[in-house]
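A single chain comes next, written as structure tokens; it is the form predicted on its own.
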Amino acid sequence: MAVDEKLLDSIRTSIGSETTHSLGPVTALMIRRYARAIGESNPLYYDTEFARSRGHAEIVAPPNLVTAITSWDEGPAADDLRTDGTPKTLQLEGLPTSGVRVMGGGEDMEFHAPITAGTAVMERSTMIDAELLQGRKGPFIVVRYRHEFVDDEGVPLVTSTRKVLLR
């Protein structure tokens, strides 16, 4: 599929639209888990009595774990991945991206409340925009999304703006 505007109008069409999902509670061997994984060592990821007299109810999840587990799951099977770690067939849900090439084109993140153990998190996301640029290797679509996560009281807890690079 080619990379040009009419990828672009068609994209667009979906600017707007929302999507909302559930992440489920977050939980205190997750946080734990995730901070290792990242290399952190801040007691308020592991010590929950550290994490109280803090003031918080439990221990701490990392300010970016939410955006990092929306699509927790088994991932693709290793043949099934280019030499980069990116799937082969990564798509854009609900949008007409087969044969392009899907990446990450960067993410920004205001954080709103500490999200503690227990907390059970909604993602509502949404297209907020998409425009045709040129590189120096041809056309690109960028796709941007917010994402806005919250507990199950609707109180906001980190509200994202992520691009999508389409080439």
Contents of the next structure:
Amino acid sequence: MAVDEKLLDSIRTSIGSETTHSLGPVTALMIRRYARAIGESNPLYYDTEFARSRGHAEIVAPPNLVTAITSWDEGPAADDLRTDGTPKTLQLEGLPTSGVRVMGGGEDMEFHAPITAGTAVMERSTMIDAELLQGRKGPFIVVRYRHEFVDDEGVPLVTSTRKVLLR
Amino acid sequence: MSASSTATARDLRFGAVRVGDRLPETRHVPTRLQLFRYSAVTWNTHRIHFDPDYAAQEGYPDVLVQSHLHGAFLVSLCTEWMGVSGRLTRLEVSVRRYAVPGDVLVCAGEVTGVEQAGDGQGLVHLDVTETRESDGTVCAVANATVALPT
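Show the form predicted in complex with its partner chain, please, the one above being the form predicted on its own.
Zooming out: every chain and molecule, the one shown earlier first.
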């Protein structure tokens, strides 16, 4: 599939459509394992008593945890993964699944409130825009998405604007 | 792996911060084990992060550090500096070059702006970078904002 105006037009049909997913709770174990994986020893991420002494109900998730998680469920069966290991069904709506290289192009995260263990998280995702640009190595498409993570009462937790590059 | 946290020992106040202040540098040496655990905990199945043979097919010398792990190193730089009373409110991050296990990644930052925000808080704006020590390659850059008590 060529990276051209035709592909851009097909992607742009998804601009503005919003999808909402219930991601389930951010568990204490998820927080502690994530903190361990990034090499953190901050007691806010491990020690309930310490977190409470700082005014939190429970231990707190490192700021970029929710944006880093690729899949919040069991994910597809092995037969439904591509040769690079990623799901055949891309989670990002409106993107082609073959013949185009998909890469991350940066992320702007606003952290509205700390996420404590046990918080049930909802994600609202919207494609904001897409444009075709000329790079040194040829044309590429930049697609921008907004992901709003809120709790089960709709209180904003994290908003992420993410760029995805298609070459 | 990274240095241990000193975040609980610091209680930084807005009035103590000046434009041009530099954050204490942090160093990270990601390992294949760390990348495995990061992929596992984020349920990221991309082979580029755990399969050296696949990474070689793609033209890379080893498995690649995940973009969000680069981001996490820059988050930690900010949270270590701000201490227990601060809150990271924004991070705009861009990964520019790949890194592989064994690279020494040096995170550094500088205060670029300060503003009163009301409610007993001030906002501090930071430019932060993650640089590969061996050749000076900048792997990731970010703008960050931290809220501190006045």
